[in-house]
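One chain is shown next in C-alpha cells, namely the form predicted on its own.
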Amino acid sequence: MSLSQKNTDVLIVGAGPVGLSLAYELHRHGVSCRIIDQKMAPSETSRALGVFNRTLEVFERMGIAQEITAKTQPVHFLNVYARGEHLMQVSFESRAFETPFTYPVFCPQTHVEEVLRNRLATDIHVEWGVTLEAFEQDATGVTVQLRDTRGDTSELRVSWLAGCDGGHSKVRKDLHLPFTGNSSETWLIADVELDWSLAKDSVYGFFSPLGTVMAYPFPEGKRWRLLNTAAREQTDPASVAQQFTHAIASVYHEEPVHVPEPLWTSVFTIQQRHVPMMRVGHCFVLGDAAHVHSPASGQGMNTGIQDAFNLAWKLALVARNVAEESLLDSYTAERTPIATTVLRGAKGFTLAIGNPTLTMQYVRNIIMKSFFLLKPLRSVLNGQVSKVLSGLSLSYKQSQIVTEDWRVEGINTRNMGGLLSGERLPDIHYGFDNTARLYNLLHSTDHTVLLFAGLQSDETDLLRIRELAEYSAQQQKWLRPVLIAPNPESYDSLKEWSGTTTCILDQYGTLHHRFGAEKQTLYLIRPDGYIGYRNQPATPGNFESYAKHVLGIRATVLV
C-alpha cells in the first residue's frame, strides 16, 4: 500500500450528476478535490430525464445553463387519458414564483453529466475505475483506502469525505447511518423510438385497467421515455413492447399506436427511503445516496444537485477557514426536511398513477376529470402540480443560520412586509423598462448584502447606508455589497461614495417595494440563492453579530 500526500480538501466518491455538481462547485469557490468512481467509464443510459426549475435556476448561478438548456425539450404539460377519452391536462408553468425558467427541460442524465466534466476537465478529472474500499476518520479530517482496477492500493488523508455513491452507498453503509422507508410495487421503464403524432412538449399519462403508462420525450428525434406501473414478468424486447402497446391502445384511441422493442428497459421496485442525518463528523452523503424515492415524479437529480449546491458553500467557507465548522450542522438541519418534503410529494404521485383497484381507478379519474373541467379547480391543480415538481416553493425559514433583526419604526404607512428570511429569492424585474433582473446583481459565488438606502431616506439614513458599505467591503473573503437607492438624488450621492462598490438606481421604487425598504434595510442573500438574515433599521452591529454568532464567520476574516 502507498501512502500519497497529495492535500487535497475533498474526496468525492461517485461521479454521477451530483457528485460532478459537487466538484464543480467547490473548484469554483477555490476548494481543492478529486472525483473517483469506481466504474470504468461514464453511463451510457440514463434513469433520470427532467431537470425542473430550481435546478435550471441552479445551474445558472453554476454558469452552465446555456449549455445544458441547449439540448434539451422544454415540457410544458402533463396531458392524460383514461377510458377511451382526453380526461385532463395539467400545466407545467410557474411564472408565479418570478423565476427565468417558467418550464422544466428533459434530458438525459449523460447530458447534464458530460456538460459539467467538460467543465471540470482542463483542472479536475474523474478517476474511473477506482474504489472506496474503507476509510477512518477522526478530529481532523478522514483517512481513505483506495482501490484500482489493476487492485493496487493506496491510503490518502483528506479533510472531507462526500458520499455521492448513489442507493447502494458504501459511504452511507460505512456510517452506519439507517435508511429508513420501505419498498413497494416493481415497475418497468424502456427507452422507445415511438412514431406517433402526439407533441413532445408534454408528458403523457395513458390510465389504463392494465397498468398506468406514462411517456416522457427525449430531446432528440422520436425517442420516448415509457413506464409501465404494471411490470409483468416477461421482459423480453419483443413481451415489453406488447405490454405497453396493449396498455396504451385500451385507453388512447386518437390513432393507432404501435410500440417497437425497446433501446433499453429496466425492471426495477420503488424505493422511499431516506437517512435521519446527512453528516457525520467530517463526512456528508448527498442525491440517492441520502433519500431515494419514486421515479413517478422525477426529482432524483434534481434534489441532489440541489444538495450538493447548498453543501458547496458552507464547505468552502469552513475549508477556507473563514467560517466555524459548526455552520457545517446546517447542512442536515436545512437539506433532510427537502428531502422528507421530496418524498411525501413522490409518494403522493405514485399512489395517483400506481396501480389501484378498478373502483378506485374509476374514482380517481372522475376526480382528475372535475378539476380538468371546472376552471377554478383547473387553477388550483395546476398551481399545485408546480409548486411540487419545480422546486421554487422550498425555503429554509427554520433552519438555525436563517434569522432576522426586523422592526420598522413608526408606522410603515405601506404595511410592505417584505421578502422573508429563509425563502428563496425571486428574480425581481426592475428599472425604467423593467428588463433589468435582480439575478444579475448577485455574486456568483459570494454573498451579496442588498443595502436599501429607503423610500424615506434622509441624510443620516444615507450615512448609515455608507457606514455598512464600508463593513462589508472589508469582509472580502466572503461577502459583496450592493448600493441600492430609490432616487436619483440619493443615487448620485451613494454613486459619489461608492468607487468599485456597485450602486443602482431602483427606479420607481420597485426593489424597495418588494423588500418592504421604508428605511435602511439590509438583506443578505446566500452564494445559493435564498435569503439567511434581514435587517431594518439596518445597522453594522446587528449584521456582525449575525455574521459572527449565527453564521460562524471568523472577526479575523476583515481585510
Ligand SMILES: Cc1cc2nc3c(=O)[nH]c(=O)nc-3n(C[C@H](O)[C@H](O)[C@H](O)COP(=O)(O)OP(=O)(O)OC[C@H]3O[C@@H](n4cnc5c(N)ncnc54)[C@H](O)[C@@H]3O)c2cc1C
Contents of the next structure:
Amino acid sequence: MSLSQKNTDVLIVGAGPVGLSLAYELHRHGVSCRIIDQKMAPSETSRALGVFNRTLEVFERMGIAQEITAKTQPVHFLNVYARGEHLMQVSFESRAFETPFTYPVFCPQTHVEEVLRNRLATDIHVEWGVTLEAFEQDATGVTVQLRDTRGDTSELRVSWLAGCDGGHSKVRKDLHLPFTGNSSETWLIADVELDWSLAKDSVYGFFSPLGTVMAYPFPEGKRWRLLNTAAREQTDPASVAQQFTHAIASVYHEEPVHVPEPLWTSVFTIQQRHVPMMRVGHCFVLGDAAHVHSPASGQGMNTGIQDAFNLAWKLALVARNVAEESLLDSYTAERTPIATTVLRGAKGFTLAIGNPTLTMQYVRNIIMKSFFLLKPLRSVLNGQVSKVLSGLSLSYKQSQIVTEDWRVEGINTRNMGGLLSGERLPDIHYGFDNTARLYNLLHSTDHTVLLFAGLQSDETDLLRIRELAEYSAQQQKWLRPVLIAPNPESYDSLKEWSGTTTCILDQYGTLHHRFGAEKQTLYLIRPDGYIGYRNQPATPGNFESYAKHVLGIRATVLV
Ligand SMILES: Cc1cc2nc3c(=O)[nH]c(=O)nc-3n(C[C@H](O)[C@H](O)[C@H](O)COP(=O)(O)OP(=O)(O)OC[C@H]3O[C@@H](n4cnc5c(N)ncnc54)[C@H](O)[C@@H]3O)c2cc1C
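Okay, that is the form predicted on its own; can I get the form predicted together with the named molecule now?
What follows is the whole complex; the chain from before opens it.
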C-alpha cells in the first residue's frame, strides 16, 4: 500500500451528475480535487431526463447552459387522457419567476454527464475503476483507502471528502447517518421508439384503470420513455410492449396505438429517504447519497446538482482560507430542509399518478377535469406545478448566514419593500429597451455586492456609496462591487471616480424600485445567486460586521 501525501483539497467519490458538478465547480473556484468512480466507464443508460429551470440557471452560471441545451427538448405541457377524453392540460411555464429559462427541458442524464466530463477533461480526469474502501477523519482532514481494479490499495490524505456515491452511499453508511423514509410502489420504465402523432413539447399521462402510463419525450428521433405505475411480473420485451399498448389504448382513442418492443426496461421500487444532516466534520454527502426521491417529479438529479452548487463556493472560501470553517455548517442547514421539501413534492406527484381504487380514480378524474375547465382553478394549478417543479421558489430565508440590517423610517424592519435576504435573485430586465439582464452583472465565482446610490440620493449619499465601493473593491479575495446610479447626474459623478469598478445607469429606476433602494442600499449576492445580506441605509460598518460575524470571513481578509 502506498500513501499519497496531502496535496488534494477534496476527494469526490462518485462521477455521476452530482460528483461531476461538484468537481467542475471546485475547479472553477480554484480548489484542487480528485474524482473517483468504482465503475470502469460512464453509464450508457440514462436515468434522469427532466432538467428544470433552476438547474438551467445553475448551468448558466457554470457556463455550460448552451452546451446542455443544444441537445434538449423543451417541454411546455403535461397533457392527461382518461376514459377516452383529453382530461386536462397543465402548463410548465415559469415566466412569473423572471428567469431566462421559462420552461424545463428534457435531455438524458448521460448528456449532462458528458458535457461536464468534457469540460473537466483538460485539467481533471475521472479516475474510473477506483473504489473508496474505507476512510477515517480527524480534526484536520480525512485519510482515505482506495482500491483499483487490479486489487491494489493506496492511502490518500485529503482535507475534505465529498460522498457523491449514490443511493447506496458508502460515505453515508460509514458516517452512520440514518437514511429515514420508506420504499413504496414498484414501477416499470421502458425506452421505446414510438410512431404516433403526439407532439414532443409535452409530457403525457394516460390514466388507465390498468395503471397510469406516463410518456416523456427524448430530444432525438422518435424515442420516448414510458413509465407504468402498475408494474407486472412479466418483463420480457413482448409482454412489456403489450402492457403499455393496452394501458394507453384503453384511454387514448385519437389514433391506433402500437408500442413496439422496448430498447431498454427497468423495474424499480420507489425509495423516498433522506439524511438528517449532510455534513459530519470533514465529510459531506450530496445528491442521492443524501436524499432519494420518486422519479415521478424528476427532481433527484436536479436537487443533487444544486447541492453541489451550494457547497462548492463555501468549500472554496474555506479551502482558500478566506472564511472560517463554520461557514460549512450552513451547507447542511440550507440543503437538508430543501431535500425535505422536494421529497414532499415528489410524494404528492407520486400520489397523483399512482393507482388508487377505481372510486378514487373516478374522483381524481373529476377534480382534474374541473381544474382544466375552470380558468381560475387552471391558473392556480399551473402556478403550483411550476412552483414545485421549477425549483425557482426555493429559498434560504431561514439560513443562519442570511440576514439584513434594514431600517425604514428609523425602525429595523423585515419585509419592508425590496427583495428579501435568502431569496433567489430574479433575472430582472432593465435599461432603455428592457434588454439588459441583471444576471449579467454577477461575477461567476465571487460574491457580488450591488451598491445602489438611492432614488433620493444627494451628494452625501453618493459619498457614502463611494466609500462602500472603495471598501468592497479591497476585498478582492471574495467580492466584486457593482455601482448602480439612478440618474445621469449621479452616474457621471460615480463613473468619474469608479475606475475599474463596474458602474451602471439604472435610467428608469427599475432596479432601484425592485430593490426598494430609496436611500443608499447594499445587496450582497452569493455566488449561487441567492441574496445573502441587505443593508439600508448601507454602511461599511454594518457590512463588515455581517461579513465577519455571520458569514465568517476571516479578519485577516477584511482589510
Ligand atoms: C427511472 C429514473 C428516472 C429518473 N428521472 C429523473 C429526472 O427526470 N430528473 C432528475 O432530476 N432525476 C431523475 N432521476 C434521479 C437521478 O437519476 C439521480 O438522482 C441521479 O443519478 C443522482 O446522481 P448522483 O450523482 O447523486 O448519484 P449516481 O448517479 O448514482 O452516481 C453515483 C456514482 O458513485 C459511484 N460509486 C458508488 N460507490 C462508490 C465507491 N465506494 N467508490 C467509488 N465510486 C462509487 C457509482 O459507481 C456512481 O457512478 C431518475 C431516476 C430514475 C431511477
